[in-house]
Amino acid sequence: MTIGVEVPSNTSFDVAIIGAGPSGSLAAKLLRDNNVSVIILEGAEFPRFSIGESLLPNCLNMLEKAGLLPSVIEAGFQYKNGATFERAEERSSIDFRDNFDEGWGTAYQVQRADFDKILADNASKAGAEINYGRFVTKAELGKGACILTHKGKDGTVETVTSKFALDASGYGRVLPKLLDLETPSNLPERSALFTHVQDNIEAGDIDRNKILITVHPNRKDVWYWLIPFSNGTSSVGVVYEKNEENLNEDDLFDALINQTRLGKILSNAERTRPLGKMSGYSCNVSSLHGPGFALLGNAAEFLDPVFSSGVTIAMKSAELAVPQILRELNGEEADWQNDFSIPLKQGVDVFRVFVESWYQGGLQNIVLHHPETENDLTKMMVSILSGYAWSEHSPLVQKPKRILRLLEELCA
């Protein structure tokens, strides 16, 4: 095979998926369950590192529906039943089981390298063909006729044809870039620094069954995550808008950590991977679908890591897209706007209201001062934080801004 020369390909599939992350693997598994031929083109070699490690309970509903949950349970990931919030001396916890919706009330905290590989391996076992180390460089898309050109690390160029294409490329946003679909986010540009550590946390310092969200004592735009894993390691990250200290990234990370109780909690921690950074991660697109294609998860829109909504949105987008693809493959008319875009964005917009309220300080006060006595308003809030942003019977989903204001007054 000549390096750098395009190799004619006779391979043809019903659906070609770009990316083997959670949305791509979930979509592939659901499609294979309906006897649809699927190929996945993934740029990385699995397992590979990724953030977005604290799953929400609603994820388990979707994994269960796709028959993927048993493999996740058997992997022995860290059990998760809620979240703890801290700001200086203020501290409060929520239990995801005290929510307004039916369905799972617990989840897992997962090393994404292992979690994503489990989902991809299950998609492969179901009959999806996965080609790793393949980068899509060109897309010719039309209803019922799609051609993806992809390049390997060795320089070989190949093509694959399909009747439909799904972009599940995450932060790579392959089709939005190739098709010029990217639009600016209305959220301010923020940065995240993160790493994994052998945490050596003393017993009693934290509840390992919960993600710990810490807010900077003086800067409401700065917050931290601590996600304990079942093997004694943790994911640690800090999100900020401005580097007010003008420090290099390693020094900034350490300085910000030590300005909170995390400095004491992690005083004996040892890094197990280099510090990573993401900047300007919030994104949007002009359209979630078009003739012959649809965008899933972070390839379409990413808000903010604060409520761990990324994987939930990714899985929900796959769950909504698959029925539309099946209709098209059956020669029926699919209403992508009303049955995919609008419902997906309704949930995303609920999360957006929560993100905006968080950085304005309102939601920070709610989660830190919510009353211990259970009521429907607090249960609705817990449901959103559990990933139930598409609930059809929750008033908070229907009118998030109005009810968050009521919660602020209640918690004042």
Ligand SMILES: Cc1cc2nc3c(=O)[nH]c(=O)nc-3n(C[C@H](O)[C@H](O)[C@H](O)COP(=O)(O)OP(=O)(O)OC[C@H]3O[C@@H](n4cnc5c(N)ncnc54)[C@H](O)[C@@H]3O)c2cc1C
The other form holds:
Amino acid sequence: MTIGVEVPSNTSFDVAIIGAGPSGSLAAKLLRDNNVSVIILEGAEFPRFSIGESLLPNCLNMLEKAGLLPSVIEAGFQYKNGATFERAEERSSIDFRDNFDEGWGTAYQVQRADFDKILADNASKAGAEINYGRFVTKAELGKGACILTHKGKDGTVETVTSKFALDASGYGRVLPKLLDLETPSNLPERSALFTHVQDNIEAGDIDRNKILITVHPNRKDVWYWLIPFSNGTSSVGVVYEKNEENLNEDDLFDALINQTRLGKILSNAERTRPLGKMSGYSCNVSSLHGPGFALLGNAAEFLDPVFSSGVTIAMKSAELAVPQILRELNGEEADWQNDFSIPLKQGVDVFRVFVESWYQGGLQNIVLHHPETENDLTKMMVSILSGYAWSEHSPLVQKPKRILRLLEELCA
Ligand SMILES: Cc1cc2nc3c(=O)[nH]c(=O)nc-3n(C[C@H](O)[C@H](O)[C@H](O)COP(=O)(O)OP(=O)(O)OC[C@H]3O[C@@H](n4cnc5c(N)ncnc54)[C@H](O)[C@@H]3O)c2cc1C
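Same protein, different condition: the form predicted on its own was shown, now please give the form predicted in complex with the ligand.
And the full complex, kicking off with our chain again.
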């Protein structure tokens, strides 16, 4: 056993960020653009695998504002212009460009190991100090004075002091755990099994420019993703609530895949990663901020993977938090509740309505039978699926339940 040796801190920053995922790196870059001194403490060594590979067009607006888009474009990720939905013989596609908002109508399907490294490297180039392989284990937080204790694999323990701390630790949920902020999600516990494959998919079987979402022919709780990448590999995953036949995970994955057309599409595929599993990923917190800290991305809340909203929400949280931090650093009063929590939750709650409707079956029917995209209601739905869940001018953002009911009636 290695016993940590605590060394006194001599490093002090304006902002310390826990985690270099999309929310942490975007926040770091935006802060550096305002000459704020930033340190990121990242537990892993990069590049590292992460789930969450299908981006929504609204991500590109946020990357562009932060000056990160050119590097993402140059990386040659798979271009994405929409989503195809399938259930047995039913099939329908949406094109993100037919949406109700201004801004990007296309996105990318990204290997997160590469994508996250690009964002982190850009934050570093802009002057953020990133310490990899450092796990944050303790936090003492107060307005204007924060101390984070972090530990390396070699057992060394160090501290960093800062005026503000951002928790961008994703599923690590460092501050919610340390500060006892975790609350149960109102969504049932679901699981996801996933892998990467050399897909060997025959031309014409799928549109590689779209994520393919397949719904199980007779189970509303089971759906699958197929996210093609630009190098002939794909991310494949299945989400389910109950392992009804009590199969081991590999057998369950294969059995569920073979109950849909995916079995045929992927008949020549070869796994390039071992099967991964995540369960009970939906989570919530009692507060998104407190004296000296705020929670970003998944460290705060995670709904469900079905609409690929995770990275969009993570980036939006960074975009909303940074102006508040700048205010505090300038000695002004920041209204975290009205200018961060409430606006962030507005968009998250729109996605929540979509997620709930999906598992009840309503949204599954809507996406499979939606009216032509000239219809404004369809355009509004496409906008949300493109990540525009914060658009004040959209009636679907203002009254998501009512408008979805209307769409459901239209589709029936
Ligand atoms: C099955 C599944 C499929 C998904 N698919 C999609 C999708 O297609 N599209 C999409 O947009 N989203 C998807 N998501 C959600 C997506 O994975 C997350 O929303 C997104 O990665 C959140 O970004 P983040 O910056 O908050 O955290 P992360 O990307 O998780 O980054 C957090 C970082 O913090 C580090 N960390 C953790 N603990 C510590 C610690 N103690 N100290 C220091 N560092 C620490 C981690 O190493 C990590 O690098 C999916 C989620 C699931 C469960």
